[in-house]
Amino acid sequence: MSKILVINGSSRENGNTEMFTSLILKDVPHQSIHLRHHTIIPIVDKRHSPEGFTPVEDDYDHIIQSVLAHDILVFATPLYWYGMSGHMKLFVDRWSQSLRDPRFDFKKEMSKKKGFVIICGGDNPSIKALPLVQQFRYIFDFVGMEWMGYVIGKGNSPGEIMQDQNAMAQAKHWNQYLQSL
């Protein structure tokens, strides 16, 4: 059985993104990290500096160690202003630091993983979230992570995701697939 980690970028407790993710992962063994419960500090980009990045005392290292310990990564984010949440973006931005981390070969480790994306938002997300899907594809491609797929659900006001019949059908499909792994 694969080890699944959900990286949830929602800033809202029990919001549509969490509801949608819970349906997709119902009865599927997994761990979850809610980025809003962790401190990830922005850093100065020193990718090209000989000395590399300055160490930062925050929760990023703990989170990235958990990422490296799992086989399937589920990135769950609301569609905020037609992109990923700030929590998720800050987390992914810190990957630049991991690329220079001498403790591991980040790209090699990430290339052993599969990635899946869950997006939930309002304002016609089935169309307007597609650039975000493409952004995740580029991110996964950059680190060599296998693309599993994505789902997009419509949900703006609390609980609205439950009314999106297409999203509910996709949740059922992906739940059955993930249970089969």
Second form
Number of protein chains: 4
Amino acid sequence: MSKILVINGSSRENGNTEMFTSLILKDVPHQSIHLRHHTIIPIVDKRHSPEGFTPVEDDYDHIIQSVLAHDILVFATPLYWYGMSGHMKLFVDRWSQSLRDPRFDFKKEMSKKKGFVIICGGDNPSIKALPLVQQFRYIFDFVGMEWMGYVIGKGNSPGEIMQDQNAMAQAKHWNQYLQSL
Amino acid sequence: MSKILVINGSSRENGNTEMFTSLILKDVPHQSIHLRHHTIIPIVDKRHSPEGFTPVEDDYDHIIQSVLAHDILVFATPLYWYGMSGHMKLFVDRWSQSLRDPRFDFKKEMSKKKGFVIICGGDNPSIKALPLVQQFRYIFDFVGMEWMGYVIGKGNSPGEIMQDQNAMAQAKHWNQYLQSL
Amino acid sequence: MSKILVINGSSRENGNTEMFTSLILKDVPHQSIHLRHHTIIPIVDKRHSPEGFTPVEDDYDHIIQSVLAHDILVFATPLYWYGMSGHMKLFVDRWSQSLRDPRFDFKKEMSKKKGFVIICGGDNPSIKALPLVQQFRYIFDFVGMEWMGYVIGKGNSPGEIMQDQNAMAQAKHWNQYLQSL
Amino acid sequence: MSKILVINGSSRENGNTEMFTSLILKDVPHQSIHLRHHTIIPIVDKRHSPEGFTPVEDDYDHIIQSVLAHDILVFATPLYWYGMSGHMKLFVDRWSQSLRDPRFDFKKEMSKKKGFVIICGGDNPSIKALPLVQQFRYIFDFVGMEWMGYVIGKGNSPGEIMQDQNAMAQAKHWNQYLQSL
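Pass me the form predicted together with another copy of the chain as well; I've looked at the form predicted on its own already.
Below, the chain from earlier opens the complete complex, with every other chain and molecule after it.
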């Protein structure tokens, strides 16, 4: 059975993104990481320094170890300013460091995984989240991760996502699919 | 004369983005902020909390005051994982807080400004930076900021940007334009 | 009750796009136009000629009169080379002529309508149809037509669309929605 | 020396797209095809018919033979309704037929070529032509053609392109580059 990890980028508890994600993962065994509960500091780009990256004392390594131990990664992020949340971006930026990590071959490990993207936004997300979908696709392609798909939900005020009938239909579909894996 | 502020999102000193930005701003009076020299913590979304946003003890307020005091904003960011850098995203995410700031009408103030975007990336940026360009456009539109344009340069290893002749031609054009303001 | 017109851009009978469209419009009263049954010649751009556009002897006028007589327009097109079909493009290009047509105020008439987009493609359409979705959005915005949404289905060989469970879930949702209007 | 073919999709003589293209190709040996001077009928999709595609009596074959005889293809199109012109789309759609043409291996032949894209539009093209740029990229990738780059110019009324200083700077750069080949 595939081991699923949900990486949640919301800055708010019980927001629309989390609600949407819960529906999609209902009765599907999985683990969750809420990035807002962890500290990840911005990457310092040392790709071109002779000494390379220096170890960073924060929660990133713990999270990336969990990522490596799972088969399916679900990236769940609110649409903040038409992109992934800062929490999520800080996390992804640090992959540059993992690419140089001598303990594992990051690209090779990631290329064995599948990824799914959940986005929830308030301002016309079915159009204005498309650049973010394209960005995630480039990210997946870079590390060779298989693209499972994405869903975009509309929700601004708390709970509003439940009114997005198109999102609900897709959540149900993906939930059935994930249960069948 | 227009007052110009460059907001630099690089995590590395003297990288391609900064080199590119220097060419574009050569002999153009301006101020610069390097986000990596400042601490901006991830936003905690309290848009829907009755108490609203709580003051945050970091460098954001200082930076946003500087933003408000300028007429033209230049957003200069490396393309990290096909998006703006985490440093830049943390900064922009906090605009949600400024939207609720009682000291000023953030949207109204921003709508008086013009913005320009500089992106520098290593992996086929003339295509793979386009989602980021579209994201910036949505950001500008949301706050009503006038879109001056954008340039995309290619550079990975230090100084490589100088080999991108198309980027150099555009840098020269924009430099002349900015000098003429 | 809203009067619905389906404008089908397929070049092939009973292809995936038509099958997909049938599911979405099942039991919903509507009229259909199959552009392949009509002749529309490429526009000759005379926007800047003193004499203006000259009448064209083809089926365009008949079709645009039908468009004007409906409230909801459904644009159904296969994804040909990552864009709308040539049939569909020939049709839309001629709107430039309608914009100058003295018999009606084209923009004003179109701004009273709503539009929906159905796309069916074989090569990773959930990603590679996104530029076409964005293009349709710009088209709708230009004439002020309300954006109802879009669905993207995957199908290459005949009937393959029926295997796209995510598309089927969305088709069912939109069918219920259109029935409720 | 590389043999260059310009495929022009304008419907109007001496329009901005042609003017822009002339600047970019100045003093560069090349041949030109103006699609508006040729008849290309919409493709009839017979990919899934047992008898396959039937020969079509129009100018397509003549043009594709010319395409096959060149090394660099320049696609020059006005931005009509945020996409390539109908003339250009009719042409590209027919590539599906060439893919089944027994006289040559179309993909293999195209994969030896390089392509460049010139777009000229009136309504904010530096943003609203980006979906078309992405579409061209997918087209090039599908047939394995090397992506040389693209330029986007702004022009609506006749000659207006000459006022787009950023486009002029890029035209000059690309002209020098093409002369150096």
